Each structure stands twice: as structure tokens, then as C-alpha cells.
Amino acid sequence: MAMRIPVALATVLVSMVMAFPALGQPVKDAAPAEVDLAARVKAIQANPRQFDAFYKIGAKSAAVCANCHGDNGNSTNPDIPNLAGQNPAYLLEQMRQFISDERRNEFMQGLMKALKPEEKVSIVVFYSRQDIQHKPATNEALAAKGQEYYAKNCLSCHGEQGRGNEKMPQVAGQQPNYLSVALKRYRSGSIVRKDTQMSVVTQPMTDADIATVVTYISAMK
């Protein structure tokens, strides 16, 4: 004689079966929710207690970065950029570009893909509060020409003091060789680094123009 299951219980059993995948089928992981890292940084900056906590974590997390970018983000290699004092939103955007392969550097691409969101946030918080070590211009005459060029072509985006904003990087005190290579890559449309706005700005630049503006920018305080 067949056993009759109450309608209410049958409904519950059906719901349970539908809620789980069939036996033998792999369970798919839920897609991780995207984290708005820029908003996270802003929230941390507005909370002194959180900021101190993330700053301390960032000081430890940034130890791996110091091998190339120097202690406290002041690079000792003219070909490698300073990170000290850099705008948080800009740093986060560069991290995103390395991950999406929009910006090419094999080591950096691998490192950024390995970092967890909270690690990225802590590193950005740490570097944003470091002081850049400024160096005087090696050629005053060239720097003066560079200042004129900067005022006409760069100031509107990077600011009078070269500190940029949320979307534009701080360029003041940046490593000269790094600046020169970056500008030439923008000008040539290199796949290593692309930026439509910078490509337009650098198209008319001669090597002499680049040399003068780099001399000025790298010595800006």
C-alpha cells in the first residue's frame, strides 16, 4: 500500500530538491561582488580610526613594493616611478589597468592580480600619506623652458603645483627617466601604455619639448 505524503510536506521537499544541483554536477561558485575601492578609500580617509588601521597594514603590505619603488615610495631608480604622495584614486586606476591588461608590465600585472581588494586599499592609503623627496633641477635654463611649456600644455590637468586630482596623477618630483619614457610611449601610441587624452597632448611634442618639461616637472615642489 503506497504511503501518502501530505501536500504541505511534498511542497517543502520539492522546494529543497530544486534548491540544490543534481547529484554529480559541479557546484558553481557565485561570482564575487565588485568592490568600489575608490569609495572604500574615501570612507577610510573620513574615519581616523580606520585610516590608522589601514595605514599600518599598508606599511607592511607595501614592503614588496619597496624593492622597486623605494622606501616610503621614493624610488632610487630613475626608470621606476615614485609612489609617495600619489593620488589614491589614480593609483587604484593604475592597479585596475594592470589587471585588465590595459597597461602592460608582466611583473606588475601578476602582482596586481594576486593582491586582495583590502591589500590594494591599504597600500594606496599608505602611499598617499608619504612625502616625496624633491630634487633640484640639474639644468636651470632647461627647467625654465620646461615651466613655460608646462604652463601652456599641462597645468590645466595636473595643476599649478603638479599635484593633479582624483583622475590625474601627481607629477611633481617624479623620476625623470620614467617621465620621459612615459611621454614618448603616449606619443607613439605604444600598447604598453595608452591614454587618449595624453596621446593627443603628446602628439606635437618633440624630443626637445619632452626633455625641457621633464626637467621642470621632476624638480617641482
The other form holds:
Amino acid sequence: MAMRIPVALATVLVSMVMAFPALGQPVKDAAPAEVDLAARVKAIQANPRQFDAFYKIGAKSAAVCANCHGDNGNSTNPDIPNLAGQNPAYLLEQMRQFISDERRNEFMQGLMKALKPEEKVSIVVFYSRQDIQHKPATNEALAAKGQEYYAKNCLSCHGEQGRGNEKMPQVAGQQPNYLSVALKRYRSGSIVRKDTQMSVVTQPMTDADIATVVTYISAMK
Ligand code: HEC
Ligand code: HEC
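Same protein, different condition: the form predicted alone was shown, now please give the form predicted in complex with heme C (HEC).
Let us now look at the entire complex, which starts with that chain.
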């Protein structure tokens, strides 16, 4: 299941990202890397003029991401996650985990290290405004069972619509293979991806439970 990305492609993509001009003139008190980027995104979202400026730059930077995550963050590869409509604080947290080695994917880790804080901010501002393209369930009966499972075990954190919230990821409409790989990693406590809450949630799940809930979530509106 591991994705092999040719080194040459990775180098080109990383240099493309690095070639993006910095956002306008850097402000004197510009955010140092450790600043709370999620708070910065909130401030931008509350200011329509700033929002437009960041959105435009984010749209350009996201052209690199579109190679894998699809146009406007709607992936066409069931192994690669959608970023469309994803919650900014969650995206920033995953970027942080890739950089700190807490979440592992060689290509994504290299790419995230190459992004400047303001580029991360503009990219998440852009994706937060994209809509997920919904796909109908592949198996209605299984999806109905998955809905029951979700209501009992997942809804309290990921929400009735699967949209999550400031801290919780949106799972609605997410790519099916990606979802099931993520759930199995949490369950096995893999070093590739760990999370305390999701580890507890996935411990009792059988492979059949995972298939059931993924059928529901990936088609959720
Ligand atoms: C060469 C393909 C490729 C490119 C280009 C790429 N990504 Fe990824 N990205 C992936 C894969 C594959 C994963 C899933 C990794 C895993 O299995 O955990 C991923 C995961 C992510 C995640 C985690 C999503 C989630 O739901 O947890 C974020 C955030 C992300 N990428 C952001 C970006 C951004 C921003 C860019 C552009 C600057 C980008 N990616 C470019 C392949 C790519
Ligand atoms: C107690 C709260 C909680 C519950 C209950 C919960 N989750 Fe999560 N979930 C989280 C958190 C927090 C994360 C982000 C973890 C991280 O940073 O990797 C997450 C992440 C995920 C992800 C990864 C999303 C992505 O884009 O990579 C999936 C898939 C997921 N949860 C599915 C489920 C399913 C299915 C259930 C029910 C069986 C469930 N969750 C129940 C808190 C919860």
C-alpha cells in the first residue's frame, strides 16, 4: 500500500513549493515558526480583505498539492486523502506531526518541512473553502449498518454530519482506502500514525466493522 514517489518527482515538487514567492512584504513582527498558526487562521477568517489575499496565494500554492490531492482538494485516488473542506486547525496539526516525525510519510514530511508558516496558513485557508464532491455509497445495506456503528462510536467526536470541529477532522466523503488504512494504523499503534483517542476507539473494531463504517463515512453528506 506504500506509495512510491520517484525521487526526481519529489525534488521537482519540493522546489516548486520553495519557488513560491513569500506572501507580499514580510511584516516586521512576522510570525515566527512556533507561533500558533491556528489562531492566525482564525484572525484571517475574521477579516474579509486578508481572507481574499491569503485565499489567492493558497490557491496558487495548492497547485503542487493538486498533483496528488486532486483539483480543489478532491482526490481521485482512493489511497490519497481529500483536503477539501478540511478543518484548518486539523490540517495544521497534521503538518506539525509530519514535520516532528510523529506522523510518517517520507514525501509528505519533506514537503511540509519546505513550507514557510505563511504558506501553510494560506493553503489551509484555501482548502477550508473548497467543497467535498460527494459520491454515493457502493453498498446501501452495508452503509446503513455503518451508520448505526458511526452513531454509537464516532458521532460524539466527528459530528452528526461527519464535519468534525475545530479539533476533530472532517471524515465525511473521505477516500475509502485512505480511511481504512488510517483506522488500521490507529488500531495497531503503528509508528506511522498514532493518536491516543483513536487508539482507544479502534481497539474493539474488527476488519468487518472498519469496512462497514468506511462504506458509510466515505459516502456521507
Ligand atoms: C506526491 C503526492 C503528494 C503531494 C504532491 C502532496 N501530498 Fe499530501 N499526502 C499524500 C499522501 C499519500 C498522504 C497520506 C499519507 C498517509 O498515509 O498518512 C498525504 C497526506 C496529507 C495530509 C494529511 C491529511 C489528513 O486527512 O490527515 C495533509 C494535511 C497533506 N497531505 C497536505 C498536503 C499539502 C498542503 C500539499 C501541497 C503543498 C501536499 N499534501 C502534497 C501525498 C501527497
Ligand atoms: C473521542 C473522540 C473521537 C472518537 C469517539 C472518534 N474519533 Fe476519530 N479522530 C479523533 C481525533 C482527535 C482524530 C485526529 C487524530 C490525529 O491527529 O491523528 C481522529 C482522526 C480520525 C481519522 C483520520 C482522519 C484523517 O483525515 O486522516 C479517522 C478516519 C477517524 N478519526 C475515524 C473515526 C471513526 C470511524 C470513529 C468511530 C469508530 C471515530 N473516528 C471516533 C477523535 C475521535
